[in-house]
Each structure stands twice: as C-alpha cells, then as structure tokens.
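The chain below stands alone and is given as structure tokens, in the form predicted alone.
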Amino acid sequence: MPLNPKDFNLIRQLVNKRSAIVLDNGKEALVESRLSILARKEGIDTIAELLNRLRSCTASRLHDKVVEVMTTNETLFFRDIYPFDVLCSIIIPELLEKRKTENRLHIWSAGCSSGQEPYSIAMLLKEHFAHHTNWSFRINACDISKEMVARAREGRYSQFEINRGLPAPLLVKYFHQKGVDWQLREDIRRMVEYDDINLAAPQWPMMPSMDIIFMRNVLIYFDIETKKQILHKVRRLLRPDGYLFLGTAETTLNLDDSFDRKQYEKAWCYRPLIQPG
C-alpha cells in the first residue's frame, strides 16, 4: 500500500524539522521506496511497524537514521563536467596567482554525499597542479548524514559508482581493486578532510575563508527563508574574490543581492559583489 497522507506528512515534518529540508507532495513514491530499504537494513518487517517505533518516541536512533536515508542525495565523479573544466582552464591557475604569497588554497565541498565530488577536485589537482610543490591545497567536504561521510572518508565505491563519470585512466591511476569494488589511494583521499555538518543549523563550526566553494545541488532542498539564511552565511565564509557555485536549477537571484553571476565558458558561477562585514 503506498504511504497514506498522514505518514508522509510524519516523515516530512520529521526531516523538515531536523534538517530544514522541504519534501514536497509527489515525493511519496521516493519516502515509501527510501523507508523500505531502512526497514529491511534495521530489521523491521514493514514500513508500517517502522512507522509505529517512530510514533512511539520523540527522538531514537530511528529518527536519525530516516533523516540521513531521506537526505541523501544523488551523486557522480566530475558530474556535469563543466565546472571541473573551468576550475582547471581558468580558476585555479587565476588563484595561483593571487595567492602566490600565502601559496595555499582552501575548498569546500559543502553537501559532498558519498565524496565524489570532492575526490573529482582533488583528483584534478594531482593531476594538474601537483608541480606546486611548495603549495598547500586543503579540501574540506560535508554532509549531514554521518553515513555518508564514512563512506566518502573510506573512498571505496561499486563499479556502477565508477562507470559514472570516472575517466578510465583516472580509474587506472588512482583506484586499486578491493574485493568487487574500487578504492582510491591513500594520498588522494589524505588530500580531503570531512565532517558531518547541518548546513541548515543556525551556526557553523569554524573553517577558513574559503577560496573556492561547491554547493551543488543543495539549495534545491531547502524552502526560501533557508536558502537565504545558508547564502548569507557562504557569503560570510568565501573570501570576496572567491567562486561559488551551484547547481545548474540554483541561484542567488531574489536571495542574496551580494552575488554576481558570471559565466566562464560554458560553465556559471558566482562572486561576491561586496566583501562580508
């Protein structure tokens, strides 16, 4: 029986209430689909009895668990390949030059899932930038789902993870077999430091200034107020010559007027009009 209009709206003001993010009417078919593999993976014989535990309490490690599942989002290696183009072409070497008396650059893959993303940048930067020698480039990447963030810190993906995105000789360099998966190298996955973090919590921990930040396909979760709240505070963290970019749906438009957007080849980004006060 697909999920009746009083559990989905349990599950959504669950989620909303934990993590902000909105699941709008439609996505019955996605709770009910995600709530099933939860069940079967905690042991419970139907959505219905998982239903009943979360009724039966305000808080458990049930709760949690239907949030990460519920918030965890697609992902792929170098996915929708511009921006990884302009970040190699244009970008970096443009930082380079700026930065050329601190010599380091600090990235942020916020709403990184199970790390592909981040594992793209950092692949990018062995393979291009590696004759720096004397520079310093520290990738942060987040997620709110503490399961994700173990997988990403693990680096370790199935072949139909790999087959999405992954060149082949990037396969060859910097993954060795591990059973019937494929993990990356140690150097590759040092290079990326992770954290579970709620980017819809009123605070943040302490990060630096940010050069470059990716916040792809994330805003697209949360309602209004929310999108503004987390753009003020990205404003707040990038450096005011920084990049910021989102997915190809997202914008800053009618919610932060402190951004410019700007195209680089075929790839958009965005750049603080005004430094932070």
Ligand SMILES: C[S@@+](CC[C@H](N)C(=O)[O-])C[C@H]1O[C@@H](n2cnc3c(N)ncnc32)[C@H](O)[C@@H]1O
Given for the second form:
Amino acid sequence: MPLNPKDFNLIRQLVNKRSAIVLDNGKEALVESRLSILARKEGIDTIAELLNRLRSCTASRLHDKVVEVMTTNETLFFRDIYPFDVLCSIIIPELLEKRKTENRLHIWSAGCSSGQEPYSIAMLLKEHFAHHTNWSFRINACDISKEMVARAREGRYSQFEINRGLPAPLLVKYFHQKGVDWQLREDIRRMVEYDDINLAAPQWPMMPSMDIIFMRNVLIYFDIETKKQILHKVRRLLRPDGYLFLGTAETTLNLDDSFDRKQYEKAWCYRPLIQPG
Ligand SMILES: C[S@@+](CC[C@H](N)C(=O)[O-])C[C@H]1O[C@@H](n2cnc3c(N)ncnc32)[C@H](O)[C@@H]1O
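Please give the corresponding structure for the form predicted in complex with the named molecule, as opposed to the form predicted alone shown earlier.
Below is the entire complex, every chain and molecule, led by the chain shown above.
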C-alpha cells in the first residue's frame, strides 16, 4: 500500500533536508517499500511504528537510516566505459606531462556508492600508469551513505556485481575469492581514501585541489538550486585545467556558465572556462 500524503511528506521533507534528494510525487510506493525494508532490518514491527519514532524527535540514527535507504546506489564497474577510455588515452597522459614538476595527481569520485567507480579508476591507473613509480596517484571517494562507504572500503562484491562491467582479466589479476564473493586486493583498496560527505552540505571538508572529478549520476537527484550550489563548489575545488565528468543525463548547461562542455572521443566532459581578462 502506498504511503498516505501526510506520511509521504514527512519522509520527503526529512530526506530533502538532510541530503537535498528530491522525492517526487508518484514515488509513494517506492518510499513505502524502502521503509518496510528498513523497518524489518531495524526490528520495527510496522511502518506506522517507524513513522511514530521519526516523529518523536528531530534527529536520531533512525533519521540517518531513512536517508540512506532512500538513496539510489545503482553503479557498476567501468560504467559507460568512454570516460575511462579517454582518461587512459588522453587525460592522464596530458596531466602527467603538465604536472611533471609536482609528480602527483588527485582524483575525486563524489557519490561513489559501493566503490565500483573509484576502483575502476584505481585499476586503470595500476594497469596503464604503474611504471610512473615516483608519482603519487591519490583517489578520494565519498558518499552520503555510511553503509555504502563501509561496503566500498571493504571492496567485496557478489558474482552479480562482478559480472557488471569488470573485464575477466582484471578479475583474475586484482581480486581474490572470499566465500561466494570476490574481494579486491589490498593494494588497490589502499589507493582509495573514503569519507562520508554530504555534497549538499554548506561546507565540504578540507580537500586538496582536484585534477579530475567524477560526479556521475548524483546531480540528477537534486533540485536546480542544489545543483548550482554543488557545481559552484566543484568549480572551486577543480584545478583551472582540470576535468569534470558528469553522468550521461547530467550537464552544467543552464546551471553554471563557468564550465565548458567538450567532447573527447566518445566522452563528454566539463572544463573550467578561462575567464577573459
Ligand atoms: C546512482 S549512484 C552513482 C554512483 C556512481 N557515481 C556511478 O555513476 O556509478 C548515486 C550515489 O550518490 C549518493 N548521494 C546521493 N545524495 C548524496 C549527497 N547529498 N551527498 C553525497 N552523496 C550522495 C547516493 O548515496 C548514491 O550512492
């Protein structure tokens, strides 16, 4: 049974206030099914009881859990493949040349879900750029969901997740079997530093300037004002000659005119516009 409008609004406001995620009308049944999963996990008998507990105070671990369960964590290894292709063939070689006095590259996967995106980048670096031994390749990754961040840190994936996008040679090379699952080698896991960060928070924690930012399939969940605020912060964090990747359904157009949209082979990416004068 879908939630009634009053209960749906309670969840909608709670989720929006804490994560900026917008739950549109029509999502009542989805919200109800996710709440019932959460109630079962938390040992709460009914959704009505769960809602009562939420109403009894304004902040609790249960409020955080509601936000987590409303996030959409769909992801896969080497998702959409083209951004990874151009990273390998054009962008990283170019940045290695440009940064050769610094010998370091900083990459951020923002909204990383269970880690397939940052680990795809880590494996790509290991596969193609490991001979740059005097370089520091640092990958940061974050998600609002503590559960996703914990899963990502563990780097443990089911056969189903492995089958989604991971080339067999990389499975053989970088994973070992753990029960019925597969776990990434520790040296690859150590290439990524995870944090739980709310991208919609007024301030982000201190981070180094980034050469490359992957923020794919995250902005779609926010309203226009939130997208603008996040892109403004991305622009400040990204180096002037850096690269931003968004999801295929996302753009900076009509949101932030300080980015230029450029096509590299089959991938689109966004680069800070050089301001005249
Ligand atoms: C659909 S997944 C995208 C994962 C990966 N970037 C990809 O493209 O495969 C979106 C992720 O954004 C996260 N997310 C949603 N709202 C967020 C927020 N306010 N701050 C940080 N992460 C958020 C969700 O928890 C989810 O894991």
